[in-house]
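For reference, the chain that follows is the form predicted on its own, supplied as structure tokens.
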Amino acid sequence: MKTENQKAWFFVLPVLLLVAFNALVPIMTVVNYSVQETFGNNVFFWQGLDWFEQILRSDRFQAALGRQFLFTFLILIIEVPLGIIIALSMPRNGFWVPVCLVTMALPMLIPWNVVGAMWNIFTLPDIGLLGYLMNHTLGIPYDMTQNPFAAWVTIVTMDVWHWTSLVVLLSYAGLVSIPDAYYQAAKIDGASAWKVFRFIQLPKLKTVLTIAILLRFMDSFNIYTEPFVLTGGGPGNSTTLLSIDLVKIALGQFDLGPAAAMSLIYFAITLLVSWLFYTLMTKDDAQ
């Protein structure tokens, strides 16, 4: 009988303990604020679960949560298929392989706040290259500072440009790991390109696509810097995602109790949906 070697845990355990400690202290601080109220001078009053009830019943929270889910949904249905298509189109060998890989990785190297600032300048209606091209050259009315639809198109396009590369690189790594024997057998059987993708490439990509979807969900569902720098949550509240609204409550209004309760609800939703994604995508593996 084969026995598993558990010695690797001795090397991982110190890191796990350090990460757990660094995560536990902030979470306990947030929990402490979420059940209390303060009027300053470091004086706190017990509030219980009232903040959680108020947040869950709040129209403001529900609207921001809906916008957050909509943004994440759009990101996933665009970036995952697009990343797979680009990965399938990339060469498997030769000079262009490192060129394509480096080119794909470049957007991810740019800091998040710089990405938001770049796209803000790029899309301004009068001085931005894209804004000027749309309004004055093509004659298409485009103003993300006034039009909610234009603002949504801009933040989604910005995220697609910034993070599709992650899906591309993960998918490409999965594709190059498929043995040539599978392709040779498919060629002998006369399989079409679609059948090769459907029955060989896609099943072999399942693991990396699970990682890609989980990473893109968690990142897009908790995104803050790029859309805040780009639109500031406007025009109006049209692009005020849940993350932006949480910061406004915590820092703008300095309502620490409601902000702490909202952050815990936010955290719980992220964990729950991530768990559902992982469970559904790995359901067949467990059988």
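Predicted model only: the values in this text are computed from it and were never measured. Numbering follows the first chain given and starts at 1. By rigid core we mean the largest C-alpha set that fits within 1.5 Å across both forms. Compared with the form predicted in complex with its partner chain:
- Put the two forms on the same core and the Cα of L13 is off by 2 Å or more between the two forms.
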Second form
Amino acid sequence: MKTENQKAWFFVLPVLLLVAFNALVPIMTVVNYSVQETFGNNVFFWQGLDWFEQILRSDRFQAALGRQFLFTFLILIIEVPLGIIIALSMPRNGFWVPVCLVTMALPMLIPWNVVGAMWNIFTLPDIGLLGYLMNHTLGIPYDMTQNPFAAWVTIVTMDVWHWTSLVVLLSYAGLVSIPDAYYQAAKIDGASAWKVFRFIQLPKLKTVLTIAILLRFMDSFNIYTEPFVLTGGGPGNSTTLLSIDLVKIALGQFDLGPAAAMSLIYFAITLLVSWLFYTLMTKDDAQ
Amino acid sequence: MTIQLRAATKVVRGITHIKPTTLTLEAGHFNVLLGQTGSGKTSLIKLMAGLDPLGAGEIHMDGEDVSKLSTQKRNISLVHQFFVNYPHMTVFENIASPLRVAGMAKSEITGRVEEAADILQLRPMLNRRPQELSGGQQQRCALARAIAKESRAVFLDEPLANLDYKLREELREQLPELFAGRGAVVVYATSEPEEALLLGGKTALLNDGVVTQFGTTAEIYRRPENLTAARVFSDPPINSAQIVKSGTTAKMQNGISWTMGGSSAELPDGPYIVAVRPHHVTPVAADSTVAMDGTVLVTELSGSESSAHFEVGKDAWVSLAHGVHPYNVGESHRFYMDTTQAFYFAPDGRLVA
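Now that the form predicted on its own has been shown, please provide the structure of the form predicted in complex with its partner chain.
The complete assembly is shown below, putting the previous chain first.
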């Protein structure tokens, strides 16, 4: 005989409480702000979806969103292939393995604002190592505080330096888990290095790469600290990414309503793209 | 087709894995590499396959020196002990993979894959992935890949070791006919003497990286050149004891003695080692047997055979007999050794009679 009662709910309760306090309640306050207008003193006026409409129609938001997608696209297209190439060229055993792994992990251990500050000083035209070398030794004009293109090159390079290691380490973990027998089988089949990569290594890397791309997408799409410290969104608005713009609206102009609406749109885009990507990548395995 | 090893060696970081080996393996019959775990069977196969670098010497295939040729160019097949198939490809694609790499026409690939699949009864599974198959089917898929490729050498490295008993017997029966008439040199590594006998052909006995004896399987079984060869080619392990010969009498250290017959009687007096296979030590008396009382240590009953490990003085002995025999562990039992089936070795291990 089967016992039926409602005890199961009791066991789910801790998770529900945890999720409620770290996600639902904060998000609901944002939702609260996004549909109301306030002039202080805790007085609110119902505003409906006006803020959402205003944000979506604004050139400023569209431009920031465009820059955001461009940034994420650039770092993914560089970091993923570069990470795989580095992982493939790392030794599989011996003395150099720990050396490589630690060297690779180092950039990821540096606090994000320190990374921004490092690259800021590194690229200063008159005293920075790279800035001085470019301007005074090689004679190539390079000033990211004046030139938008130089600013973009710098933030993309900085992100590649900071985060390619993540792709490397995940790919490396995937590669070392391939038994030697598969490489031997491929050799015996007469496969070239490219075929070995295409038919043995890449399929094995699919799972870790899905995770790596997902993490890099979310992190780069939500990036704030490093470009804020490095360029502050400038010169002009050329490197004002979504989160930098959001902070300007929320804390600079104190437009809480539009800022809340923008946060939700921002969140929805991140969630949607991540979900789409993950669903597409895991569709094959589910069959 | 032939594979010829000329003083081939393998040395890894100063340690010799394969000592200079000279061997000619031919097509038309199985070439069994028989040796215990760690004796160098896999090392020797990898050397021939080009997966490991040759230390010194030469390897020739059909008279062509392939010592410096990469694995990709040697045109060989290898089936491992554990089942190696490409996990993300279907069975069809797995069998077709070497043919596709070789750039063969699509229709010919389909023909060859289907032929191999028919031989190995994989037709209904061609569209499945390896992980959806049973262990036996996965190994048959790996075998089908080796057959479809029609390479000049096929290396089978303990291909049946990870299969359950029934499947192993079934596949072992099929193996010789699978490769019969294909013209490839078939090399089969195993640690089980019984498998070598069942597969027939020729056997190379391997011990510690040295081929101790090579010849027709039955011949090696009948006349092991030395004590090591006799030990490798016996399961359970062959019984051996030191004896002293004086006149025509052989006497073991525990006092048991018998009269030596045939060519062994002609040997000069002195110390020798006698070796008798376990199935020539039974609890049944007959002509030319010598009785020995031993304390039974372990007994095993496997279907129609009974085996007993017993102790005579300090020497350990094994008996293997047909039928069911009641042994009591810890108690004394009388066993009979057939001295006409005994091998006699010199103290240095050479077969003398």
